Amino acid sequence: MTPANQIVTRFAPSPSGHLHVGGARTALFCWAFARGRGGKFILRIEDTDQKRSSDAASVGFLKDLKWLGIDWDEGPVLDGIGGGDHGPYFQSERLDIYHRELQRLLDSGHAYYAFDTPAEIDAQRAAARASGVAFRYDGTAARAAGNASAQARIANGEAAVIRFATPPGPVTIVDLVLGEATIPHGEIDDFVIRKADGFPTYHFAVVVDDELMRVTHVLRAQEHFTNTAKHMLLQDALGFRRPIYAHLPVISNPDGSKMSKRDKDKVLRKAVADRKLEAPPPGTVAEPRWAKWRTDKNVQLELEDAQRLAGALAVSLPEINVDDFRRSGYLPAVICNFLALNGWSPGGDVEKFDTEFLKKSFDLARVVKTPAKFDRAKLLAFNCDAITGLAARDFVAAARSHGQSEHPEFMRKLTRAQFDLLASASQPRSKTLDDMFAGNRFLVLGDDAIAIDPKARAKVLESGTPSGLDHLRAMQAILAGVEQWEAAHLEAAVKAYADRAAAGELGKVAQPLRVALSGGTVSPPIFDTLTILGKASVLARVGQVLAAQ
């Protein structure tokens, strides 16, 4: 049970896919607002629109939450999590509850049954349009008619909503955020409260959970402001109290647009469009789903299209949803701490922060107003300086989860030690848990797989004398006699044949080195870059480039 004077928030999302950046800065102080106070935090899923819900976007939805740490009270159950005395918590499953609390509102007159066909709202549109007037439904009529002359409707077969009867009056809003404003009369019509399918609206089912899971803090976005007032007057009809609002800035690029996925849609069109490609790169996506794609703008790939479709044509994919900067290899911690500064701040030039310090000093008094603007360098800064100062043994555990699951290709090829060495390597150089594996791909791939960058054989394989393929033949014979295929060993070796053939230059022989093993110029540290590859590989690889001449 929920004690009376406990404050009690809740994040309502719907599964339409993985959850965006914006909704989990809802959801981040939504928990950390009822965290600080000794309150309980609820999740619950808003599936009652059938074309954009799925069972797994809800799953998606739970799984990017966990990966954040925000853990819930009561709410569906994941791994432990969830449960609780007010269920169910996806609102497909209460549509008994719904039901009851309409029939309420069509006893007491506070709604009624409406049978306008979607075309005859449409031309009602058109009509107030053409007029230049806003549209506002007229449903003197059908209040009229009556509870008894619509049930005889309905058994006849006919279609129906129900409208809420909005009584007459301005609606003033308090909000601890964005202040006082009240909607004059007239602005709200008899909006609908139960679709023709069956099932309610967002308006209706909100107000209904909200109440009988005793929420008292509502913290959303702000594109709901104008919402509220007919929450509010839901409220008021059905006897239910009305909780305490809050509206929370908006996310948006910096450039002031809002962040969406079509900004991945953008990105993957103006690639097709550099390379005026009229066909999907094989492996992609599938020619139904690519010529509706290509023959209609509003028309978006689905998540799994998008990325293969990227990946063939080497562009990156701005991330937008959680998933997007778990995949890209950020941290849990820097994006919860990121998106609290993302229009709350707690003051005194504090920038830095965890989860712990979020719940204690997390208010509303300091949210702001306008929107916040995603500064996608600060984040990468924010996600650098945490990488860089984590513990050596914490950035192996982390690199090696991320490894796990999105690149096991690593994981299959790499020994334990291998890996363990790449990732100390790599730590110092890394901006996400991302970059080691995407800068060291050539770690992976068949030795007969590596090609080698035309502007690194000119510059450092075929100039000077002796040129670089000249070290290469003469370290050929020196590595294939190294008996202990250890750093320590590998580094003696070459740097004595650099004293002797270079000068003491190192440079001069570890490069063509470098550029032999994996195809460029960049690599771990040449030592750490032998011992990892192993011997086998080394001398295969360093054969293929003589072997080409």
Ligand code: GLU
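Values in this document were obtained by computation on a predicted structure and should not be read as measured data. Numbering follows the first chain given and starts at 1. Take the two forms, superpose them, and find the largest set of C-alpha atoms that agree within 1.5 Å; that set is the rigid core. What changes on going to the form predicted together with this ligand:
In the core-superposed comparison between the two forms, residue 422 has its Cα shifted by less than 2 Å. Positional change of residue 289 between the two forms reaches 2 Å or more at the C-alpha, relative to the superposed core.
Once both forms are fitted on their core, the CA shift for residue 371 between the two forms remains under 2 Å.
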Second form
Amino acid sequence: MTPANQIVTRFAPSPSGHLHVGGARTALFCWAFARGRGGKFILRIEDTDQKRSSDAASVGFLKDLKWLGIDWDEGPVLDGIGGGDHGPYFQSERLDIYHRELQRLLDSGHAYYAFDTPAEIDAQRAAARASGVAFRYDGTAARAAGNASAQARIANGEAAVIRFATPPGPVTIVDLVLGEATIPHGEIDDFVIRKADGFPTYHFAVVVDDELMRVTHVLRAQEHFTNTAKHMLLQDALGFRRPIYAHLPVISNPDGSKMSKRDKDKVLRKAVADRKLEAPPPGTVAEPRWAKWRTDKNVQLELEDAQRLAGALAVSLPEINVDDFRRSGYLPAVICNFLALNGWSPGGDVEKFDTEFLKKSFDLARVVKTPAKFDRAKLLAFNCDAITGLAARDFVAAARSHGQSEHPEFMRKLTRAQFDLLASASQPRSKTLDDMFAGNRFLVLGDDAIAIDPKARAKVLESGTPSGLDHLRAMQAILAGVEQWEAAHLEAAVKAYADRAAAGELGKVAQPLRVALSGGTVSPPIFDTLTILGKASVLARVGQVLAAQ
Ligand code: GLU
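Now show the form predicted together with this ligand, given that the preceding structure was the form predicted alone.
So here's everything in the complex, that chain up top.
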């Protein structure tokens, strides 16, 4: 039961694609608003668009929310979160409820059947366009035809939609963020509330569910602001309460453009153009999809294709969805903190806070109207600070869980001790959880797969007297003689040699080793690197470089 004065918010995503940061921010605000006021936060999946919705997308949304730490009091069940008295929480499972409410509107004369075919509607639209006016459905004839004749046509097998008989008069929307706006008479036509496939439209389902789920506050994206007028008219016709509305500003790129998955395509189109690619790199985007994408700028690649192509072209795609940020190694607490600042601020100089603080401080009065600019550099700086501030133990645990989902090859190849050593060595230089994997692939490659960067070869191995190669040759014998392959023993052996042969300059010896082991000039501290790689790999890689001379 929901107590009469309890605040109830809901996040109601349409499950297509992936949870966008804008959606996550809406969920976060709904969650914080309710939780900070002893209220309830409901999650409802708006899957009435059969063509666009998928179960996989729904599950993805639930997992992303859970990863962010946004848990719901009522909603679909995932790992013990969810359930509740107002279900089902998937709209596709609530059709009988909508049919009941639709019938009430038909009976009271607030709705009617309309039999226009899609082709007829298209023709009406085209006619409106030709005469330079916005299309508004003219319901005069269908309204007049009446329910009885409609029933006969339906019995005859004709397809029908149900339209709302929009009452005359202006509608004034009251919004806690945007203020008031009046939609003049005539702007809202007799809109469809049940489609020909028997499913309700968004407008109808949202109104019914917000009522039956006892929602008191609707916080949602600004794109729905004008829809509110339709929702209010439906609420009146159905005899429902009116929730309080607050529409949240869009999240945009710094240049003001909408932050959308098109941004990924933009990066890929540029990379393809720069490389003057005609055909898709093998194993990336199949024909004819490639041809369509290349010729039509409005076509977007599926996420998987985009990721494969980005991998082949060695470009990184901008993160747009929650899952992109997770895969890039951002901490969920940082994402929540940063998203909260997109469109809201706690006031004062406070910028860094956790969700406990957000729950206590979040208010609608400080939500802004104008688009919030998503500053990636700032997010990265937040993440870097948060990583630096983590207790060593917590960083290793976070790195382990990131490795398990994103880089299983590291988890297979490294022992627990090796992994922990790599993580501890990497924490001070990591901006994201992914850095220690992306920057250290050499640790999990086969010994014969290490390619030496030609610049590093020239600078570190081949120059100087004695040259790096000379040092490597000497080190090969010394390392072969190290019995206990542990950092302390390795350090003693290498340092003793550096004292002897390089006037104590450890770098002169460490750097050629680093190049031989990793192929480049950057790696974790050399004694950690030696320890993690193990004796056999170290000797194999050093031997290989020497043999190639
Ligand atoms: N399903 C709608 C969307 O994803 C929800 C709008 C609303 O919150 O009313 O945009």
